[in-house]
Every structure is written in structure tokens, then in C-alpha cells.
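Coming up is one lone chain in C-alpha cells, specifically the form predicted alone.
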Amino acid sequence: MTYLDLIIDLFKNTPRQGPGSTAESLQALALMDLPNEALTIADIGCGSGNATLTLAQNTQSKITAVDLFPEFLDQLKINADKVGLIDQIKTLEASMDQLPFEKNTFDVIWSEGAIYNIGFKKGTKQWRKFLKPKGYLAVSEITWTTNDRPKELNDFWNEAYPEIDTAANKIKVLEENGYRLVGYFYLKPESWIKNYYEPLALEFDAFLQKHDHSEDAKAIVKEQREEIELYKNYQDYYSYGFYVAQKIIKTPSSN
């Protein structure tokens, strides 16, 4: 196995595949103005699909999951079949640089913990196209939650996704792609540590004795275990923003 599909491995039968929860997905869903009619949602980097089941269980949508890796997707189908959402569900397996859809094709465009692939500007500004007019995008991002950081999490954060950034110049970057902003709130500690980090820990012994104690096994594990100590000691100053906002529709003389 090659690094990447042992980090597949691990994470492909946790709930999620980062920070969130139920009701903070539908806390997002409630800042939309959304017709009572049948809509199409596209959920960009869906994972094992938790949010994907969220939203087909509460909107009458047809919903494509678009995620770049088919064992994510596979499982996917799974949960939605042992629910009965598996008619409501179309799943991609396409780059969420590269969609294959047209231009006003969606309601509402959805990724939670997802966009830093290809970054939060790159990603609303290249996926605004496939909004309908008026249309939404719901998305989650690394965010400071503060001005001033400790060193080692400004380090490890500026190197790692070099932009997180504040809300404010977040909000910023939707304004400038052509959204406005309907809301944005961050998600609770017990998203990440309740929802994510635990639950994932729970995999580490059984993740190592499949992969024989490999070097590589090992060095995932070390990265995942050094990166849930980071967030349990600096949890005040970063979390995950949730940013939704509305598609407007520009005038012929707007840039």
C-alpha cells in the first residue's frame, strides 16, 4: 500500500472524516432560504457521506456526493442503503478541481472540512459557476478564532494550510467571488473531539496490527495522535468556521 492508501485505510469506516455533527450541519441548513420543492445539492469532498445523509433525510433533494476517492463513495452507499436514502443519492468519484457539471446546475453546493484541497478561495470562486442564481454554499474551514496565536499552533497551521486565516477575511473572500453572506458560525469542541478525534483514536490499534507495525502505519498514527494534542491544548484560538452564503446575481456592469 502507498502512504495515501493506508491514510484511506484508516480513515474510510469513521463516521467522519473530520469536525462536524448533525446538528451543526442543520444549523447551517436553517440559514437557507430554500423552496419547499425538490432541489439538487451537490456534497463536494463527502467522505463516507455523514453529511450527505443529514441532508437527504432533511430536504427533498436529489443529492450528487462527488468524492475523489471510490472507497469513501462505497461506503457511502452502504449507509445509504441501511437507511433507505440510496434513490435520493448519486455518487462522483471526480476532483473537486476538475466537476464535470454545468454551469446553474445546483441549489446548493455543500463540503464540510473539505475545500483546503484546493483552498477556500480557489474553490468558491470556481465552483460559484454551478450555483443556480440565488443558490447557496455551505462550507467548512479551518478558521482562527482569535488575532494572536501561540507560536507552535501558528507554525504548524501556516504550514500545513497556509490559508486559514480569520473569519473576517474569510467573509471577504466570499464577497469578492460574488456571494453575500447569510451566516456563519464555529463548530463546538465536542465536534472535533467527541465527533472526530475520538472515534478515530479507536482505530489506531487495529489500523497498526493490519499494517504489521509498518514504518509508514506508524508515522500516520503519530501525525493523527500530534495532531489531536494540538487541538485538546490550543482549542481557543482555531476551529472550523461554518460559512454559508448566497450566489448574487451580478449586474452587467460588475466585474
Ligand SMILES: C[S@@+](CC[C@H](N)C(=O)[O-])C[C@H]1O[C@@H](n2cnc3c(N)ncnc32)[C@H](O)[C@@H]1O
Contents of the next structure:
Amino acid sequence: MTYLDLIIDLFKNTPRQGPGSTAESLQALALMDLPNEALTIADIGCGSGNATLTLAQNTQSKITAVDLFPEFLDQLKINADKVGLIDQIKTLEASMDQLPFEKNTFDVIWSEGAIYNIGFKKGTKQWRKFLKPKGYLAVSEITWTTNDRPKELNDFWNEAYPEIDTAANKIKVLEENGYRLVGYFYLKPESWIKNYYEPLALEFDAFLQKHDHSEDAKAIVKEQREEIELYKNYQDYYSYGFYVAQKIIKTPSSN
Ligand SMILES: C[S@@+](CC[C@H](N)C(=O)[O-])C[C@H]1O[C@@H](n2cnc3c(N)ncnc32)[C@H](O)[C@@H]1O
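The form predicted alone done, now the form predicted together with the ligand:
Next comes the full complex, and the chain you just saw is listed first.
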């Protein structure tokens, strides 16, 4: 198994693949003034579909759930089937920087904890054309919650994801690229610890055993443990910011 296969194997059975909560998905949804009719939604980087199912349950919508890895999409289909929501959801194996959608397709583009894979700037710019005019973008993205922070933390995240920034700067990116901000909040600590890190840590022993304590498996668990420790020590300085923005029409020639 490659390193990537191992990572997928560790994460595919966890309830979610990144921090978040149903309450916060609903909080973001509540910021949108959506027409009371069947909506078209894309959930990009959906993983095993925690947010996809919340959206299906709470809107009359057809959702296209996109992920690069079929293992997550298979799990999403199992989860959706269990709760009777499979008819609302179509899965699509695709990379988020090469999406096969037509312009002006979606009322809502949703993406929790995933846009970092291509970068916030590139993702928000590229996806805009797929939104209908006045369509909504809802993305959660790692965000500094203060202006200053300890060097160890700053170095870690700047190495892992150089686009990490404050909400003010993320909002500026949205405003410079054809969106108006509708609302912003950041995820609560329990959305990291209870909903994400604790269920993930419960998998570590079985994962190591399943993969015979291979060097790669041990390295993956070590990396995850370090990330958990970092969050526990420095949670006052960063979180996932949830950004809800609306597509505005820039100029007659814009898409
Ligand atoms: C941190 S997880 C978040 C998953 C889910 N949205 C959640 O909140 O539980 C990031 C997701 O992005 C997916 N991903 C990574 N690179 C991708 C790409 N280039 N295109 C589409 N999905 C990608 C991963 O497979 C993973 O499911």
C-alpha cells in the first residue's frame, strides 16, 4: 500500500475527515437567503459526506458530491443509503481543480475543510463560474483567529499551508474575486476535538495493527498525534473559519 492509500484507509472510517459539526453546517446554511424550491448544490471535497447528508436532510436539493478518492465516495453512498437520502445525491470522482461543470450550474457550492487542496484563492476564483448569479459559496478554511501568534505555531502552519491567514485577509480575497461576504464564524473547539480528533485517535491502534506497525503507518499516526497536540496547545490562535459569500455580477463581460 502506498502512503496515500494508508492515509485514505485511516480516514475512510471516521465520521468526518476534518473539523466541523452538523450545527455549524446548519449555521452556515441559515446565512443564505435561498429560494424555496429544488436547489442544485455541489459539495466539493465531500469525503464520506458528513456535510452532504446534512445538506440533503435540510434542503430540497440535488447534491453533486465530489471527491478525488472513490473510497470516500463509496462510504458516502453507504451512509446516504442507510438514512434514505441516496436519491438526492450523485457522486462524482474528480479533482476540484478540473471540475466538469457547466457555467451557472449551482445555487450553492459547499466545501468544508477541503479547498486548501488547491488553495483558497485558486479555488474561490475557479469555482465562481459554476455558481448561478447570486449563488452562494460556503467554505471552511484554516484561519488565524488573532493577529499575533507563537513562532512554533506560525512556522508549522506556514510550512503546511502557506495560504493560512486571518479572516480579514480571506474576506478580502473573496471581495476581490466577485463575491460579497454574507457571514463568517469560526468552528468551536469541540468541532475539532470531539467531532474530529477523538474519533480519529480511536482508530490509531487498529490501524497500526492492521498494517503490521509498518514504518509508513507509524509515521502517519505520529504526524496526526503531533497535529492534535498542536491544536490542544494553541487552539486560541487558529480554527477553521466558515465563510459564506454570494456571487455578485462584476461586469457585463465577467462569468
Ligand atoms: C479534510 S477532508 C474534508 C472532508 C469533508 N468535507 C469533511 O469535512 O469531513 C478533505 C477532502 O478533500 C478531498 N480531496 C483532496 N484533494 C482533492 C482534490 N484535488 N479534488 C477533490 N477532492 C480532494 C479528500 O479526499 C478529502 O475527502
